[in-house]
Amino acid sequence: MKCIFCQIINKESPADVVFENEKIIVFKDINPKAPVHLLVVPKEHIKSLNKLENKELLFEIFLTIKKIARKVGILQGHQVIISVGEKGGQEVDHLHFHLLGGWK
């Protein structure tokens, strides 16, 4: 079985998207932390941040983070969380990216 962000990925759950290239989605978290909370998901399916190993990917998702931020109004202060592994508080074995910001 798919996770969830595959399925998301592959348009069979859905999602309010903010932004999606070839390699990355941009979407809404459905359990918010902050009041703009988004996870930045690559399409490729990497477990978590210690499978990674293609650089220009991450290289490519933190240009699209600092783009979102500037989109979302929060480029000039948000937070970027990263949880690895079940013990780190990871609760979907895909890696991705916290992205929150908007407090007043």
The other form holds:
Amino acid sequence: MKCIFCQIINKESPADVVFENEKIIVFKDINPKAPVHLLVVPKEHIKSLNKLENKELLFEIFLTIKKIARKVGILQGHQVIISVGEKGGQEVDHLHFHLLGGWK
Ligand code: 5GP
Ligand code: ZN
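Having seen the form predicted on its own, please provide the structure of the form predicted together with ligand 5GP.
Below is the entire complex, every chain and molecule, led by the chain shown above.
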């Protein structure tokens, strides 16, 4: 079966999308581990951080994280988490950055 995040990107699966441009999509994690738990995902299917070589894309992802953190009110306090590989807890083999926050 096709990658679940590619399905979301291609609108073949539903997701609560909070931001999207031609390169990046941001949507709510289906199983949130914090009051705010978003996934920042490049639209290109890159398997993991180990396979990312595009510096511009990496920079744009972090600019997007900052922009979205500001938009949802967690700019002053949040976590960015990246799981890399099965032993690093990566369950979806499409590069994604967890943006977590909103704790009291
Ligand atoms: P990982 O463990 O790979 O770092 O994180 C994968 C994340 O994707 C998990 O937090 C999981 O809850 C989320 N997730 C898995 N499948 C779906 C889905 O179909 N839709 C959404 N919105 N999130 C998903
Ligand atoms: Zn994919």
